[in-house]
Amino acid sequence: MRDVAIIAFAQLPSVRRDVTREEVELVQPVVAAALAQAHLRREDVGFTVSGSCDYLLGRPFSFVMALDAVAPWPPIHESHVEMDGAWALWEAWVRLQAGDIDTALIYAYGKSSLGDLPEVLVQQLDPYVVAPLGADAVGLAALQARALIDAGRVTERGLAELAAARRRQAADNPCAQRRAPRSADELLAEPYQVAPLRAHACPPISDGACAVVLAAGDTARRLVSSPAWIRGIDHRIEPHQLGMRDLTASPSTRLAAERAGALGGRFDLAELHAPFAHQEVILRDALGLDDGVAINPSGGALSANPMMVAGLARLGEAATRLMTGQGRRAVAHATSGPCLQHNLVCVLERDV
């Protein structure tokens, strides 16, 4: 396997509704910023891959329009995944293993505010049995949270305390959407969205974009002083049928972590893509993280959750902290689908 590292990360501040930018205008600033960090010109990039979702944007092949932001002429080597940008990074990592190119650009963008997000997300469910019930992502997450509470692994106060902690961390993140600190008591005074979940335990609707640059071997060392090396990466998926799963556990995360070399490892920090507060509890257990690991120092997806972006942002946030000397080893996680259906785990390490 070739050594591959994250060498740059840029993101837009997440907002509840961005009425001024279309796809190209979301993508261009983060691509330009990431390439500048990596000391690369556009023509130096060997492979470009994006992550987005046409369902969110309400038009087919929207990713083709977004290519204007990366200067696709003369023709470039380009690909696209119809899901979170973390899986675009996976494709880029695999492509770099071929050995004929040394750099890759990954970007992701999403405007969750354009339509009725719960109604859109119903479309990802089993179309014959579950989707006709109209069960949206929040309702299904509430079933998962209730199962976790009934199992005695978390309480509603515990979820409020976790959400309050993430808001305190997000106060130092200029790209976070929820940055105002709130106490657990204040959060518990909120009405339910779907019991037992209140607004603080659910992700905000967010618009945003981010970009990451990967480089291999000596190219990474030449371009930046402290690359964040990808020491392991893997992704696994649960059965599509929710009734076949134990919603209080995430065996796919655990298997991906095992394949990526994350289980039993010592980490300084973890960026976990937990859109709902209770999912952080499930992920910590699946990854076997102890109390000494700093969880979601960026504030995580509870503080900003641009769909198709938030998973890639977890990898970028973790890498940025390593590259700036805020730790030596990190684990980053991304998820896609209802109730932690599809999970990716990445182990990152900075040279001593």
Contents of the next structure:
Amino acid sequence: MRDVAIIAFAQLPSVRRDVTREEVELVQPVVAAALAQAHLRREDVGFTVSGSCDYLLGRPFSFVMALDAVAPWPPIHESHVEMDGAWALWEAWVRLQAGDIDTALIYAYGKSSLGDLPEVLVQQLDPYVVAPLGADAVGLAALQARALIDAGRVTERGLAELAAARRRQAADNPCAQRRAPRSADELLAEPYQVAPLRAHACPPISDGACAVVLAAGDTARRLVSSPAWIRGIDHRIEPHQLGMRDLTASPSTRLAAERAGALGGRFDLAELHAPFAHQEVILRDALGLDDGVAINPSGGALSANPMMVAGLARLGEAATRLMTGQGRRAVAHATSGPCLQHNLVCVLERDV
Amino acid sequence: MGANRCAIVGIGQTHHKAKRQDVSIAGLVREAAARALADAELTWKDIDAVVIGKAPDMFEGVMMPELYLADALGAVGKPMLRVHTAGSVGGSTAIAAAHLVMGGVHQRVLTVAFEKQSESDAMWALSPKIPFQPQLTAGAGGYFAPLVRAYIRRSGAPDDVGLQVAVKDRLHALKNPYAHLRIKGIDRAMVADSPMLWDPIRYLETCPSSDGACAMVMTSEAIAAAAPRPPAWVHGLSTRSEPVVFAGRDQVNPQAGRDCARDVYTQAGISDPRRDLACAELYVPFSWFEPMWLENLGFAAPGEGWKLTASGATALGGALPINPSGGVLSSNPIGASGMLRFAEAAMQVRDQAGEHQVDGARRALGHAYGGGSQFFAMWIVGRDRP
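Form predicted on its own already given; the form predicted together with its partner chain follows:
Time for the whole complex; same chain goes first.
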């Protein structure tokens, strides 16, 4: 495979409700910042690809107007995925393998505040036999958390301790949304949202956007001093029907990690896209991460969860830490669908 | 283009209809995919990755349906990508799939595109009320009719060129067993007598709303060597996008379309598309878009496209058959319409198009566009290995 690296990452601070900006206004500043970090002009970008979802905006073709944020004139070589931006990054990485272009711009945005997010996500389920049941995203995650507790792999106190730790880490991240420190005892005093999940074990609802720049080989070395090289990237999907899955495991993460070369190696840090606290336990086990790995130093999706953005932001957060010397090797992960249905794993490495 | 060659070894499509009430969404996509696998003589297990595309999720009312379709498409345990680039999506999806092979990432890729318009109402989904923007209450026809009027004024084309395209594509559709509209006895009088929807576009000059899907299996050169039937080879492929709102845009002859065509011609080593291509499948949802795209794609000089159409050259048996399958005017499962153009081009160079086969077709163009004439996806496929 051709050497490709993340060379820039920019994000907006996540907020519960951004009432002042349309999607194009969310995207434009992060695109401008990422290109500036990469020392690229927009007309030098070989391929542009974005990730977003019409259902969050409640309108068709929402990505069409957002494209204005990259000022696509003269016309650009471009694509869009109706997925988290992490999959847009994968499409860009694939595109760069062809060898005829050297740089790619990826952006993602999500404005969940425009609707009732748990209700919107019901529309993501099998429309004939599951969606009509009306089980929302928090309810399905609670089923998964209950299965994990029943299996003896985590306790409600354990979830609160995990959430408290992420809040401590998020305090250092100006883009995180949930940054006020709370002890596990304080968090356990919250009422259940859907038992066994309390608010602290569920993600915040967020509006946000981020952008990443990829570059290949010598172009990456020329543009920045420490590129975060993608040593492996892969993703795998699981059955949609929850009854066909063991909700306490993530075989798709395991398989993607195997294909990406993420099993058995030593990592300084991991950015895991675990919107719900118990999902971090499942992912950590699937990836075989031990206590020596710093998990979600950014605070993770428990601290900020802009839909369609949070997965790409995990890759960007991990890469930024490597590029700024806070580690040499990282694993980053993104997820899509109910109860971790679809998972992407990326191994990132900085030159010594 | 990439370091590795990409071959299309399997092609399948559904019978397109206004309402496919005999199948679920999963049943629809599986029907096309199973036919593509059968054509390639491969099984679900042989596939390394699945790339799926469709137009807005509101057309069915299912958010990110690839999640629910993973089981039906045999994608479990594999990578699955969902592309959405408006009307051009069927083409962009095929291009994303081809890049997986050309980049050496996977060896055997299944790509599928679909729309099941009967599950919802596309006219509603195309007419959203967006704050601070004028509401587009007339669907796609309301958007594109002014562009057609501008083309007629600019080129001085006679009024009946649109009628001619509408008849020609429906005559082609009578030779295509999968086509949605198969109108016996179609002629100019029938089209001219149909109601005017968006002046100058009459009812029979517009595309239908269809349920349908299309699928292709693409492989590396090594895998294609064992294919049971001759493959189609990718000779060139690209996309171009430009903004919606920009005073410098020429929406009648968009620069993105011209740039995209130039890119694929260069990749394929084509200097004169009219001479070097046997036929083309162009995304023509309203009859007048045939002469407009003939100019945009360099088959005719600006202002001359209608003359090529009027000469009869674009009918089967003519010098440059356009839309031998019957085109979007005869079948329009929106998300799949672009991939159908790409697949029909590949069927031509595989000598697989049955009654609508262009004799001896060696190279063909597949074309798709979307948004406000701003997103373009194209490929050139050939009988010979590039």
